[in-house]
Structures are given as C-alpha cells and as structure tokens.
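Encoded as structure tokens, the following chain is the form predicted on its own, with no partner shown.
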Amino acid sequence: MFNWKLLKTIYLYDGTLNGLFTIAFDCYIFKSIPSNIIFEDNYISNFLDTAIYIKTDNEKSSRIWNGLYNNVSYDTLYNCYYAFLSCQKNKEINILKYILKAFIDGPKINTMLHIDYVLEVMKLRKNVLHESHRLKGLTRLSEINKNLFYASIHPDNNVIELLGHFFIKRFPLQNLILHDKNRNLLFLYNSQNPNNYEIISSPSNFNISNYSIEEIEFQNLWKTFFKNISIKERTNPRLQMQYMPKKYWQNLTELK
C-alpha cells in the first residue's frame, strides 16, 4: 500500500474521532502504520500483542480535519465521519488507511473502489446513512411535559447525532431528548439555546414512561387509526418488515 513501515503494534485510543485523527497525524508524520487500532475499553490485554495508548491531541486532530477539508475534499472528510459512526469492528484501521491514501492521491480517492479499505469506508458510510434515513421516519417523539419531547431508539450504528440534527431542523422550537438505549446515550436540545446541543451518557436503567395527558390521548388515537385503517385480509408481515424492520418495532407507538 505505502512505502511506510508496517508496525506489529496495536494502537489504543479513547474511542473518539479526535482520537483517531490524532493517530492519523502521528502515522503521517512518522510514515508508519499499526497492525490495528482498538478502542481502549474493548481491548483485552495478552502476552502476544504490543499495545500502545495514543493520547488524544486536539491540535493534531484539527490539523487532520482541516487538511482533509482544505486539501482533499469535504466529501472525504465526512466519509471518515460517517464511517466512524459505524458499529463495524476494525473500522478504525480502514479509516486510517483511507485518510493516509487521501493525502497522497487527493479527491480521486473516492473513485478508487478497487482498493479494499476505500471500498470498506464507502460501505460503512452507506450503512450509517441508510439507518439514519430509516430512523427519521420510524422515530416517534412523545411529549412528556410542556414542549419537552422524548424518543427512544435502538440503532445498530451510532446515529443519534445525525438524527438529532434532523429533528432540530424540523422542530427548532421544541425541547428534545433522544435516547440511544443500545449505547446509553442522550441527545439533549434546548430550544432556548438553538445553537447548542449536548450528547451525554445515561444510566443503564434510565427510562421515561410518564407522558402528558395530551400525548396519551394522541397515542390512543394513533393506535385506533392504525388498527382500523388496516385490512386484515391483506396483512403482509413480510412486506411490513421490509419497510419497517422488526428490530425497530419496539419503539413504534402503533406496535407497542
């Protein structure tokens, strides 16, 4: 791939995109590539591996971010971002190789699908955006208090930020809590401060089930509509699962 030194070392990092970009900066400077990159919490120590923890450096990360944006392309930068949100194992090493190759070949990197790691990054990007698109139509917001709305999701990929941006643009005057139960993450948006949002960790037992009276009435109305509009003789579970995958049903008001 490169005329660079291939290390037999595993790099550990803090699981953030800035952490991965820090590793990319060091690899570019020292012209070396590790055997793998693993989130620190997922690494199981053993006697066979040589593992080094790379501390996140925001200045190094910013230089990679700006370098991709200014010297390669906007699309390349966001291909890295979307691929990073994937739940796929070994995504980090593929993204790293993609970044380093992008600095060598420029914008044409995204047409070089014959290279395995470039193709893998494109697949990860497509998978993340596809799930995000599905959840935009399948996520059910419920009012828990005056102008405060909550929704729980169970996505395969870490799409809570993408989904949060979608709802902020669509409902900018509503206060919002999105809850990724697979990762115990909360996306918090306050309409009084529309330029900011926050993503924080939530307790594993965090749950909201107390809805406003109006919300309960709307949910009952929606369930009644859903039940009565369907034609029993034309029920097609396979087609229904094609458009609304069964793994998302637990979050759908009409199917609870």
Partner chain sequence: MDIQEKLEILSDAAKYDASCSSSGSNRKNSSNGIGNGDISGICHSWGADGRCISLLKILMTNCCMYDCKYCINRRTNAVPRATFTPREIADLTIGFYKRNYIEGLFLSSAVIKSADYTTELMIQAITILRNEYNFHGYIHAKTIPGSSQELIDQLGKLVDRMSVNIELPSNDSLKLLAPDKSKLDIVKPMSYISNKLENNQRLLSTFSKKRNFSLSPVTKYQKEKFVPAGQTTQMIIGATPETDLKIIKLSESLYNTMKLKRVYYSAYVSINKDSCLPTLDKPPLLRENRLYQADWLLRFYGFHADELLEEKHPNFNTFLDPKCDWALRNIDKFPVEINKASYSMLLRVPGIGVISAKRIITARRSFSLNFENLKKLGVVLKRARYFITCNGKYFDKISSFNPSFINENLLMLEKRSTPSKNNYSQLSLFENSLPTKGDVIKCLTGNF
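Compare with the form predicted on its own: the form predicted together with its partner chain:
What follows is just the one chain, with no partners and no other molecules.
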C-alpha cells in the first residue's frame, strides 16, 4: 500500500478485537506492516519465520476504536467488528490494511472496492451479517424450566454476540442460554439484570436434555403446524434445501 515498510515478521495476538486494534496502533505509529497476523493458539511455529507476540493494550486499542468512530465513520468501525467475527483465515491482515487505509482516506474508503482488502472486508462483513440474519430465524429456543430458555447453534462465524443481542431485545423477560457448539461458547442472559450479559467458554460436554412439560407440548404443536402448512401439490425438497441447507437441520425442532 502506501509506501510503508513491509516487514517479514508475523505478529501473534490473543484473538480479540482489542488485540488486533493494538497491532493497528503500533503499525500506524511505526509506519510498518507485518507479513501476517495470526491468533497465537493457531500458530504453528516454523523456523523460517520470525514471529513476535504483541500484547493487547486497551489504551492503544481504544485510540483506534475512537479514531475510527470519530474521524472516519461509525460504519467503518462496525465493518471492522463484523469482519472480525468471520471464520476466514486471513481476515486479520485485511482488516489491518483496511483500518490503516481508512485513516488515510477517510469515510470514502467504503467505496474503494477496487482495492482487494477493502473488497475483502466488505465480503466478510456481508457473510457474517448474512449468517447472523439467517440464524435469527433458524434458532429454536427450548424451555428447560420455567422461563429459562436454551438454544444450541453451529455457526460458521462467531455470531453468538450478534444473536444474543437480538434475542435480548426481543425477549427481555426470558432468561437465556445460547450455546455455540462449534466454539464451545455460552451466551448468558439473566432477565433480572437486563443491561448485562456474559459470554463464557463452556465445558465441552455441556449438554441439555431435560425440558419442561409445556415445552414438549409446544414442540409437538409446532411439528403439526410445520407439516400441515406446506402444499402437497407443490412439494419441492430441492427448493427447501436450497433455502435451508442441511447443516442447519440438526438444531431445528421441526426437522428432527
């Protein structure tokens, strides 16, 4: 890009957005760009590269956070957040370049789609939002006992927080446990404490198998409805599968 120094070094970080923003801050100050950025747990060392670990510094990361928000645009900050939730391997280096370029070019960055990494960030964002929108519909909440609801999901991207927000707004009075089984993450919400939620990692054997009596009744009613609402003369499993790919079926009450 801009005539900054291209380092041969790989930067490792803790896998958080603040960690990536810390790196962005350092790069901005030293006018240099690493050859790659990798989450430390995923890094397999190799005696040909040099890798250094950059420690997350909340002071630095909030400078980037505020800088994007105040001097570039709200959308640009959010594009970084959404793209960061992606499961794509090389997302970090593209987001980094996008941030640095955004500080140079301002809000018009988001129209510069001929630049590879800008287009890439836009694609990641779209992909993440697409999956999260889909799961807003395709997640089933089951009542474990009075007013405590549980749902398991298997998303490609890390959308648990986006989904959690959505459910809290919609069901502020329901206690909720969302379970990302691909990442072993739990999103916890207690309706007594409506301004708060937590995301923690779950024990790998965490499982729910007991439901309230009312729950079983409603599951049966839902299955009945699902069966009866489709028109026999129009049966078209291919089309059904196209809109609702098989990978979602494991979490859908009506298809179990």
